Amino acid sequence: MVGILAKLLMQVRFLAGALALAFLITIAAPAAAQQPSSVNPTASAVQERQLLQELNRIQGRVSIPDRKSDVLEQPAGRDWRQWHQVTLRWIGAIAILGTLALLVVFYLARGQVKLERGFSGRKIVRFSAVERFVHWLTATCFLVLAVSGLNVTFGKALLLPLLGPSAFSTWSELAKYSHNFLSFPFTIGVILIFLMWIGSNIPNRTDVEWVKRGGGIIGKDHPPAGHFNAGQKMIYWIVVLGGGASAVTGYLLLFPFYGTEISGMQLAQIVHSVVAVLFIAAMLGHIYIGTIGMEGAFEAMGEGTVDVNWAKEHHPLWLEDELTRTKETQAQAAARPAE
């Protein structure tokens, strides 16, 4: 009896083992079918080129509303970094330092544009108090924006070794806030300049003749000009268009992701920086002419008046219109009966 039970137990164990082995083979077969019989190290799945091509699609999944946060790596950022740290510095250095060098050479060769007849002592109003306020508001904001903006591009390379980390951090923080907040009055100033002087800055045939004759800067000729000559009109449109482009792209950066994605912000930064350095270079020429480049020019915006001889040499058409308007006003006042 015991021998029969032992044989039966052995048969049950054998049957259970066979079933277990069959089960393991069954579940292992699909997994084995998914594995290659051999690995080819040169296959496209492991080639470096294919892996690099996948970089522009490296992103994950997020559950928060901001879908932009699912991007883990943005390869275009490397091109932007190269632009910001290398290319922009070269463009800025060539534009700004090149303009300064040309102005120095021009001043040494030409000198200051003097009044041929000297000062007469008689003054005429050139700009009103409102016009001068808007000009200096915009100019002051521009100077702060230019210095603080250049700090972003050149500060780390030029100022950090001189100031040290602590002082440079304090300066950069101050520059950042001044750049951000003064952008608003600067934009208002550009808009007001556009509205105030648009009527006097439409190009005409007089401007063509002024350019042909060197504008009184090259040589000793003094071609006629109205309220603004061709050079001043050029500065006007640089301020309006350049200031407008700087404002629009600057606000896209100041308020990120409200109007564009990351690629749009990178493009806005490129446009903003290029326009800014060219804007600065152009304003250096404007500052030169308005200060040491031309005798009697600074008084126009400094005091609001200019000498009559200065007006005769540089803006005779405007002076004629002003004198005619003054005579008409005096004649109308004299024609009124006394009360």
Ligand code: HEM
Contents of the next structure:
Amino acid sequence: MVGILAKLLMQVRFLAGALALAFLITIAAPAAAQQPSSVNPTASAVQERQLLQELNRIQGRVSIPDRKSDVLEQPAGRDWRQWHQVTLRWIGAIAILGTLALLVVFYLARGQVKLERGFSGRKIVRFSAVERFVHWLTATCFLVLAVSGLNVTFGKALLLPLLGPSAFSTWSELAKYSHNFLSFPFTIGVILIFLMWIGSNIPNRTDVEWVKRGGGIIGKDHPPAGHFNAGQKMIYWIVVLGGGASAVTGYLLLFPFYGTEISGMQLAQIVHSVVAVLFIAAMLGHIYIGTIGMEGAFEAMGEGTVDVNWAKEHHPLWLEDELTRTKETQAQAAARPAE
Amino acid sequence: MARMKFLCDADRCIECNACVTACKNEHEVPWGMNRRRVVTINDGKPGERSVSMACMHCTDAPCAAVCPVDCFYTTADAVVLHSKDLCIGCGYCFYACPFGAPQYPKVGNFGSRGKMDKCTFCAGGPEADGSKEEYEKYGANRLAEGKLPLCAEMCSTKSLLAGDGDVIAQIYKERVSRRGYGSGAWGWQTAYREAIAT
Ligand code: HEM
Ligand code: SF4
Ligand code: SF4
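Since the structure above is the form predicted alone, I would like to see how the form predicted in complex with this ligand looks, so please show that one next.
The complete assembly is shown below, putting the previous chain first.
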């Protein structure tokens, strides 16, 4: 029984082998017939155009220990150039000059927001010394970062003709170093602002009302507000999110090719510069309202105190809170018998 | 005046790196920087090709356009050069360059990358031709001596051609028609906005 089975198996195997051989011969025959008289070594060669169509870049292997040099060709560099030299300049110019123009028109039309009841002469503390220090630390760094950054975007168009190549390079190198070094205190400032004021910057129902009434910017309306009104909360979030985004992308630019490659670097620059010019435009508005735009506002960050009438008109809910809190502490002090 | 160009015949390049070595030696290019490199595509697979690449001296060069201090200039031979005295090492030219040509003495450090360095088509820099200062900053100025770039001269298979664009295009065309194949002038479309019809 076992013998017969083994014989059968052998026969099957032989048959299968013969079949496979026949199959191989049939497929090999036409291939041999097609063999050209001369070899075409480029039949399977990589083609530049095809590689560029697939990925818009050509990457290979290099024998030098420089990872980023294995990109043979990245035509995207030309697109980035177009972005940097044309698109970004338009966005920047429109955002910054447009905001400035709007502010001038607004100032001429509306004038300064005056204190309706005038100054009372009585002051109330609005920002502590620590708060003011953090604000001005961040603000000075921001101004230097803005000027030195815009120098990269617009400097050679605006300043180079005035200064000449050698002086402009010296200035640009200085500007670049200040941009790089002041990024650190600026980032610390943004983090401190985030922590310090997050409590009074969560949007709430008062803000809806404030926005509905246009913040009292037009006319003589004074919608109620707490420590910060909706407009100031917006500035807060622009600083926190804009500062965060410019810091992350800025550090990517500052430590190039650590974890990013060429397209990542281009993207980091694109995000950094767009965020930066919009940030600058927003801060122009902030600077306007904090200085010539509103009577009695600057001293809040200047000396740290504001006039009680100013607080009554612009931040009545905050003033109430402050007054009840001082009353409570005074009451507590009075209730505690002297020993 | 000639319009200088490079052309690497990828069907001849054998990745021997003679061009790379010649360049490093001729200009005493420091450690960590390569003005020329050989990139191998599809390494170890059928259809593998190697291309020797350096600055292509582009028409309307992107590096020159984005440089925030405008330190580039183009010579009468259409060679793209720059001034190391003016460069602030911002690294922008590398982002714009389609061929990864600009090199920096300090890699990815905080602050400055140092003065950018790249292939000069063996044409030196803004200093007086053949002066010691020029050699120290930019390497040899062979063009001023009537010689063409050393990389192409040293190429073991004459894959790399350097010289007047029309002349090297003609040489390449003749090669292609004689041997019956050619994968094209790599980078020409991107650098010069033109390809070689073969
Ligand atoms: C917070 C940390 C920041 C870091 C680490 C940083 C870093 C950088 C770096 C490395 C560059 C590339 C140019 C160069 O190397 O000189 C740059 C460009 C620039 N930065 Fe910043 N930056 C920061 C914040 C800001 C802020 C807050 C602003 C806006 C006020 C700003 C505005 C700009 C502008 C306008 C450019 C030029 C964009 C261009 O034209 O390419 N940066 N930044
Ligand atoms: S190859 Fe790069 S460095 Fe050379 S000219 Fe073109 S963009 Fe500039
Ligand atoms: S690294 Fe130098 S040459 Fe390159 S863009 Fe910056 S300043 Fe110009």
